[in-house]
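The chain below stands alone and is given in structure tokens; this is the form predicted on its own.
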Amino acid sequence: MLPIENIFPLLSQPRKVVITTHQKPDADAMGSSLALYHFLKQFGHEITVISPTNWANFLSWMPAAKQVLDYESPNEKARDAIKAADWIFCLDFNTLSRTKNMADKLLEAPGERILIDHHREPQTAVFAYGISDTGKSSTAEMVYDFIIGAGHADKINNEIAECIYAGVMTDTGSFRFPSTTSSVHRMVADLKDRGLQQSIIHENLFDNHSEERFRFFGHILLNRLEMFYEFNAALIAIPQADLIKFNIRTGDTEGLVNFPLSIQGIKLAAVVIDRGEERKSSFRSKGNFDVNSFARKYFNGGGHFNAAGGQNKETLPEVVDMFKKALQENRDQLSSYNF
């Protein structure tokens, strides 16, 4: 994988682009795949954005979000588009495995594969150009790198600032996870100083859920929690039923994982969902815990030290049980409480 630097004197010459990301694309993924297309339409490229999933209705108001192809979907545009790429970005995944049913599609097209992300364990050998820095907050902090390094600060218009912001923001947890430097923070300055109007931005994505959604909550909380003291650790598992009794839709359940987080004493959160097909977990820690090797070694999964991800096909009592498995093998680590 060649220095993504490469790539800045060809950016003035029109391509096909094709830009897309992981499932189930976050705030961070959809940011900083529309911050990107917003940039780089600046200089004539004709470019599909392609989301290898559908997402969660409060990431719609972004700027030309409603142009983003569903490769589910059954129309054949998305598999055209990455058909005739001449360059296909790939921000905030870092292995093709996380497009789900467009893998085999990206590694098949004839385009350059460009990586743009922040996660451990980069697939590097599947990339023309890239970077991977784990130090950064967010991949939308990186499109932002990637502009002004590409000495094109002056692009930077309203959409790439909200696109932007709105990634960085919900990746740091609002600015408070340990992934927020001193570079976020001039980051944000300097967007607001180009007039970023950041409250109806937390409104969108914040303050627009369904009333199921926050009764599911209560449910949830009230009825799937359980403690695990001697760890310091909680897990939320959730049946495939209380999905469907709630009426649950893509991205209801983003943030669930960090409320036992907040509760004194615990260091390890988890929220392993039956989706059906697969069982989906999400974990969040504090201080010295590294989430991602436990997701990597026991869940399928990885991501970052503090938060990560994984998915079994085994049932959701199997996976509960190999959780609890995980935590007497990490019982030494987890019960010293050290932050």
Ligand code: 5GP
Contents of the next structure:
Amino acid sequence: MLPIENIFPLLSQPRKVVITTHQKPDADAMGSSLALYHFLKQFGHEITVISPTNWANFLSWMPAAKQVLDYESPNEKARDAIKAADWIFCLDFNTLSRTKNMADKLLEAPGERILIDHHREPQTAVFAYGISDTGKSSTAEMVYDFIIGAGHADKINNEIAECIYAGVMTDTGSFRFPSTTSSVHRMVADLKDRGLQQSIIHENLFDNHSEERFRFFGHILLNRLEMFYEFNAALIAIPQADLIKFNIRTGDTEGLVNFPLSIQGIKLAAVVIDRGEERKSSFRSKGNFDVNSFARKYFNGGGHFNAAGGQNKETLPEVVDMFKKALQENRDQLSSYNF
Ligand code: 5GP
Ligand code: MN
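Could I see the form predicted together with ligand 5GP next, after the form predicted on its own?
After this comes the whole thing, all chains and molecules, with the earlier chain placed first.
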């Protein structure tokens, strides 16, 4: 993987470009992809933004979100665009398997794959160019760095600013995680100077849920939360029947894992959801417990030090048992937590 700076001089020659991200994109995945879209568009590139799967409704306000293709919906456009692309930007993921059914098509594609990502252990061999920096708060911040680094600060318009802000604000937990460096604040100050209106973005992302989702959270917190005080850990395991009962859609479960993490003394919080085709897990930690390694070792996953996820083919009760065993195996580290 060659440094991403190598493509800076090539930006002004119009090409066929695909921008893609991980399955079930969150605000950073979608925000960074659309920010890059609004930037590259200004050079006359022919751009297709593709998501491997559908995404949460609360992302649909993002400028140009309606043009994003869902690879799982039946149309040939996304497949053709991947085959024809000169450049395939891969944002907010670093192993092709994170694009689910698209992974093979991305690998076969003749175009050059370009990585912009902040997760651990990138699959560098499959990218022609790229930047992987786990020190970065968000992929959105990296797209900002890309634009500034290429010498095009003047091209940052309102659409780009809104998409970048949505990505960085959500991936930093509203600027609370340690990844929130002074550069993050300087970037947001710059976006603000360029006219960013942040309040509406917070409303669009956080005050935009269905009543059913709210009642679902009530049910889950009351009936599905299990505490493991000796390990400073908490688990929420959600059967598929709960999702059906409350008409839960993509994105509705986002943020749920933060509730158990907010309980005094809890160092590790986990949510496992039976989505039918797989059991999807989310892990969050406080302090020195590394959930990236935890998710990799036990749940076919990965992510960041304090936020990671995974997926399993085993049944929900089996995954719960695996979690309990994993707690035992990490007893020393988890039980020794000092507050
Ligand atoms: P979430 O719990 O919000 O789904 O994911 C938390 C973090 O872990 C995100 O940065 C996400 O990209 C990463 N992540 C989630 N699921 C997986 C997975 O199955 N594999 C890997 N490698 N990373 C994941
Ligand atoms: Mn991210």
